[in-house]
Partner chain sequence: MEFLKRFAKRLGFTLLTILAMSVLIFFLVEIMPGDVAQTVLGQSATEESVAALRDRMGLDDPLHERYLRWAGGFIRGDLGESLYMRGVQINTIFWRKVGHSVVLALTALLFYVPLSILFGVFAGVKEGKAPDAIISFVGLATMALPEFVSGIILITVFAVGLEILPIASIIPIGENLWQNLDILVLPALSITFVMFGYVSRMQRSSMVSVMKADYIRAAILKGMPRKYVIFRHALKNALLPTITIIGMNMGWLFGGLIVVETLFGFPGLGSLTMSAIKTRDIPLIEACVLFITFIFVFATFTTDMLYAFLNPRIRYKRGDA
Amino acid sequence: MKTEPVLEIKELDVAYHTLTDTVVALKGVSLSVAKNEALGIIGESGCGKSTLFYAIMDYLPVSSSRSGEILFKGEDLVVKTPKQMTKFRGSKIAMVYQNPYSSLNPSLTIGFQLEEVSMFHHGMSRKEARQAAVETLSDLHLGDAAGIVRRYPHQISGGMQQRICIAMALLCKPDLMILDEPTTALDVTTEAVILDIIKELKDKYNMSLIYISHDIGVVNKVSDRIAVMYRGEVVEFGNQNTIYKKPEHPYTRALINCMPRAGVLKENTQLNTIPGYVSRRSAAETGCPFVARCEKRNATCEEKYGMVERKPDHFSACDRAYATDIPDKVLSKEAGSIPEGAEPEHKTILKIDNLYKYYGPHGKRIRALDGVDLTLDRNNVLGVVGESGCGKSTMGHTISGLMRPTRGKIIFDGTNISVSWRKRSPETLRDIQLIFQNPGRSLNPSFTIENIIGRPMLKLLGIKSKQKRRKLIVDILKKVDLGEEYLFRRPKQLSGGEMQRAAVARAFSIAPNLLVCDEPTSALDASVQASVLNLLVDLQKDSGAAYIFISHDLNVINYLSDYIMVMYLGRICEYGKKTEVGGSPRHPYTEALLSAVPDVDPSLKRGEIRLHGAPPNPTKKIKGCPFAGRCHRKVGSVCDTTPPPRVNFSDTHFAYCHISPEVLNSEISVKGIKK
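Atomic model of the given sequence only [the form predicted on its own]:
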């Protein structure tokens, strides 16, 4: 039997008014959330997901207006005064934000911040509030809850901080909890634990949930139903299996097809992309909001557009989603094949021998890299994965010369380059380029795109002619799908995807032989991420360059890489071809990482392995295996006292583990993907 909805939104409009025009942020949004139901909201940046829930909480700026109905247990929140809304905020409707760092006060203890929630909303004494805080932290599977409440936010990890924010919301004992991308910045293992906790606590506290994300795989883990938003409208609404298997709206299908997923590899498939970008919506605009980017548009898009129940509990505003008529783009030739004139694939371009990198003074040194060995051949992509703090970025920055190794050798193309960039030759500086995670912070805001791309041409290639540089810059811009009109724009005039394309153009402008990509797609929407990944594949085909691609997204790594290296606390856990590491993982840590990957297809199931606790203190020398304290397959005390041996499974596949090769080959915890 259906129960009365906890939240019902009817024809909600939100607009932002400026001195020159009016921007429509939400138009005619209608949604409902039942008791103890989890509703997922997906869509690209700028689709109105966050605005919708700021409208629910009445957190909109004074320059905005809203109309329609927001019924919470029958009461219309739109007509409530700010004073009346204080009875709903927190105590009845709680919100968990994306960035825990901005939600927690760095000058107050965690216990004090948790206590004031119960004292304000429920009138508890400080002693009662402290007890409630400790109990709630225990519900969130945080060990030593009594000790955590005495710490400050900077003394705990990002995953623990996010759980503190969830605890603050739970202490309000709300009927509805809204979570605005709370796991976007977290590692895949931490994300999996938090998503499990959210599902568990929803049933324990009998709450309703609204989960906002741009990642349909994450939404699948917690949601019963999914609403797809585009440019301020809900364009499709239904259960997760229907949304994935039989979407009706072209935008839903396009969004799903953009995402790297099981079976989609660069060798045989190019990721689908959505042309154009999410544009602002004017007050005068009518009809389908997706029509400008839709591959299925026709002359009837204006008059036949509107939300209709196509099947029981499945609503969509259009019924022309493509499924088989616009399939994944199969490549005519193998992606990553060696172009004419390129070096043979087997020739080694990079060799790292026993690399160490320590931070800090003697006695309290952080062991960021603890004896890494690596070989990379030309025209290959090495994917590096692991949790935050495992040394991925440190390794990339050391190879590129931003950091000098503590000891060990970095041999690039036969030359020892184990020094900082200041002591490297111009040829080496030209041959190794770096793409950073945040393009907005890596591009000089005061320079035009022409200056940004042209500077390395002048400094490293010695091209002094401005006309010659401009011609080369226009050619490279065309390769990254940016036109000549971008020459005179500055970074602030570009979207996130365009900025990342400009960063890629800068890196390739001097024809490097090795490109270090430090999470270049982690902050991008699915459609923009797909276009950047396609671009990287195409540029590698043309140049024959080698990549080191650093990421915590295993779907992206599996799509782009030829080899995968798994790191944990500065050491290598497992290394091999992507078919070996992704298809037959041997190290327990790799198994845990793969089991935590959110699947775009909700029917795909993996054996669940959840990691609890935190990695050991990186300032202390570890005698045995660094993963021993969290390992679900720990052999015994030998794991704590003796360094794990290298176990070879093939010429290209090995792992460092005390479990015998026979057991590792026969008892794999993750049995692959099951329907």
Contents of the next structure:
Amino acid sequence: MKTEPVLEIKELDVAYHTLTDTVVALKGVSLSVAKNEALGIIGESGCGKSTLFYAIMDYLPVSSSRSGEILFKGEDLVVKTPKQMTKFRGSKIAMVYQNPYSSLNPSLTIGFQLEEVSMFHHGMSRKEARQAAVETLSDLHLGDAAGIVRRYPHQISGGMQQRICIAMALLCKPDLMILDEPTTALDVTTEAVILDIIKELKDKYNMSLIYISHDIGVVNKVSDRIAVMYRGEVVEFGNQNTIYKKPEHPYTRALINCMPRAGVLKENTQLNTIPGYVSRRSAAETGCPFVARCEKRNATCEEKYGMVERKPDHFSACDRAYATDIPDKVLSKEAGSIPEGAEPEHKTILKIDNLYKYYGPHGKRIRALDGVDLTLDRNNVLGVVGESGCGKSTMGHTISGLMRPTRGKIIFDGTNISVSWRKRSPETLRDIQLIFQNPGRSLNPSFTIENIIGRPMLKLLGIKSKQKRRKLIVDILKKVDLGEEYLFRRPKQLSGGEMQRAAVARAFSIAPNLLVCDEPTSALDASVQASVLNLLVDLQKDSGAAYIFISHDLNVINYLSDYIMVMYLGRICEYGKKTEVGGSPRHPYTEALLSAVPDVDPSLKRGEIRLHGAPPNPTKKIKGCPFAGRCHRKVGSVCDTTPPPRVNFSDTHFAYCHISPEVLNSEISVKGIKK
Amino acid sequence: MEFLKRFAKRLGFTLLTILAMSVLIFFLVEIMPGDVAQTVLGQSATEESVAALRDRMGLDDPLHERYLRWAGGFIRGDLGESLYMRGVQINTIFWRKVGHSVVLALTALLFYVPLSILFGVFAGVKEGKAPDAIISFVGLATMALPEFVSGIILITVFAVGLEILPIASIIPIGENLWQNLDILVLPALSITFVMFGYVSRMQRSSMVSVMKADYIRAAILKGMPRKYVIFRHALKNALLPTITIIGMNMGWLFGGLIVVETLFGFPGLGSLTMSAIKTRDIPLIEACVLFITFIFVFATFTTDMLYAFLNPRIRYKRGDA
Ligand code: SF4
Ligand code: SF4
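The form predicted together with its partner chain, contrasted with the form predicted on its own above:
So here's everything in the complex, that chain up top.
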């Protein structure tokens, strides 16, 4: 330990009580945070990350119990009364939450919500408090601070809202700031800016941080040390590089191997999956929390388990991550998946020509798609990436027939299908399937899985015999790793991952030729996401179908795609093979996007391009380049007035930009990932 | 800007509703069976006197002319002449009675709005605890009692038993309402009885959901004292649905007034409407019903505007940040 820790948690237990039983939420958690240190906490949902933070703040439900010690600068918070706690909350320990919009009171001005903090904790007058608020806001690089304080939360963008929340936490110069997934709701380029600000302010105010996230990449960007939590316990705790490169605990290793990350592609690796799911923990349970899902489990587990300092400053509850007595599942999979056989056929299946989609009434028109062209071959996966509002989902929905395009053509397998789905032929309806982000909403809750999968078989394939259908359904369920017993279950009885697999099964049950996936894994935890991604890769290889895979997550896109299309405000910025777009991006926006991606591997260094501001109002007609307002390489006024020309770099790789092709080719290159 | 637009739109809509209602009321009364003049004069009247009355009332003119004349009179503030009290201009009695009713309605509002909001908030903050259960029970119990039952209970207790308030709400001849304010209390209380349960439940449930919002958690974890969080952060948001409910129930309140006024003999719009119906005093019925419509529509309009005013998400358009 360097200095006296700001926060020291010792053997903290938290349990929730219901009438019938007790669920253990935290068990024996011991952690410490030194002055000006940033501690990252990662884990999947249900692992107790948020409970930990509520336990520190004494904001647990009434039906819970808490024991252990939480020493904040030597004072034990566990024994404080609620009244005494108000002295700590917001002034010595401050919080930033996941969803900035709902964390701000919609009917009070931003100024009011900032001022009250200083008024309460420092006894300032409203005028002094306003002064303090404006000063803090300017620390966060918010241009017109005096104007912002007069606004209401809904009048500013999400990135701004989160900065307001951070400013609110900073007002009293806290010793400790706890951030609970503060960037999860934000776009990746905004996230990068916010993370920079957090890092900068931590040093400026000499604060300590606890940064909670499910995303190890994000945690890497701000934290020095990382604690991995699993089912209410800290299972491993150490320096960020050690955690990534030399984990001791099997869970840590398995979790990292689940994540799509730089250098991991579907061509060379299958993602690791962790069987089973995070279950609730009863009071009676002892021993290793991971035992039910661990592949390194052996006879010694029971007695040897326990938090030990394995190396200096590296604690772990188990050291069997690389144990050799049980062979590695991960490695053997890696070897097995080298592409085999002849080149698969490449026949164009989808062609989109100058596609436009407008929403809303005249004058308030949102230009969701503003002239998009593309072709897609069989056996190919096109990854579509961009920030919220770039039109990627609209494109997917237009192709799958959920909505009609305003203008332009969609040619599928030689027929024009730019009509609503009612007018599409049954073959087309069968051939194009769609998978949504939220399987819970797309599966009819009152049907059994058999009905859900069987219905399209009956309607679109015309398989009348129930027996025959059932046999096919069981086959397809097996392919998605769901057993026969799932036939009679209803969506509510399935977990998020199982639901999404059932949705995949439904889509594949009628052998489509094109599958549109709209953020299919965004709502899932890393280990579950991995199993769905693996499944999608396998089914694609088997069926030869083409995919359009829409996601905001570049790591996932990079793992799964053959081609990548980058979109911004309804237009294409750049298109090319995965190696071209990911390896040598040409368009300034792609460059910025790639440099903002949080890496799972902390030793990777990316470019430092930061975009400021937010995308322009989508109802305004844009004459020039849509990216001109935020572009860091803007050529000049030509960018505002003239649509950028298409620049070809190879047969498959092009971008739309005014920068001359020679410059694009030479200057921006390999800004992606550097080792 | 956005607010003004909304205001203009809603106002236009309100006026349109009143227009449509006036047409409806006029024709409904028109198609009532029986000859109006005959009804007025009674079965024993001679042919000539009926014809003379028809002529005087303009009953033989075409329908639309009569409607225009009638509606025009309303706009000018001329409500016509009572049929039952021959020769009496409706104006001379109508507005005094409306005034009485408005005072009664306001008194009732003054009783039940603060009361139900206060208890509703209290119950909401103490969700699931004893005070919540008690308030909910009382609310449900009083809500289940119709006005005439609760009115009688009140009379029994306060007028007959304790003898502190008058049994009937009668203004002695030569005096006015202001000299007899005590006659307001029992009728207003019996309306409060009915409305309390409804409004306080609404307030409770909106308080409960607001207290669970992320921004309340944020305010508490910012170190704000609990009372302050409740009154400065939660209350304004939790009041919005309640205000809507109170406004939407204005019509109901007036419905309740008719019952209560009749029960207590209170000289207001309700009693007037009742007696107009009993005596088939057509112009008076029309005036009363149209006026009640007007109040109903206007209350809805005001509620909507108040709601928009309190809710900045409606008041301002989303600015581009
Ligand atoms: S103790 Fe055994 S079961 Fe638990 S993580 Fe270690 S090897 Fe796996
Ligand atoms: S056209 Fe201009 S504004 Fe657009 S990306 Fe290229 S340089 Fe930037």
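Residue numbers count along the first chain shown, from 1. This structure is a prediction, so every number in the text was calculated from the model and none was measured. Heads up, when I say rigid core I mean the largest set of C-alphas that superpose within 1.5 Å between the two forms.
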Core-aligned C-alpha movement of Y356 between these two forms reaching 2 Å | no
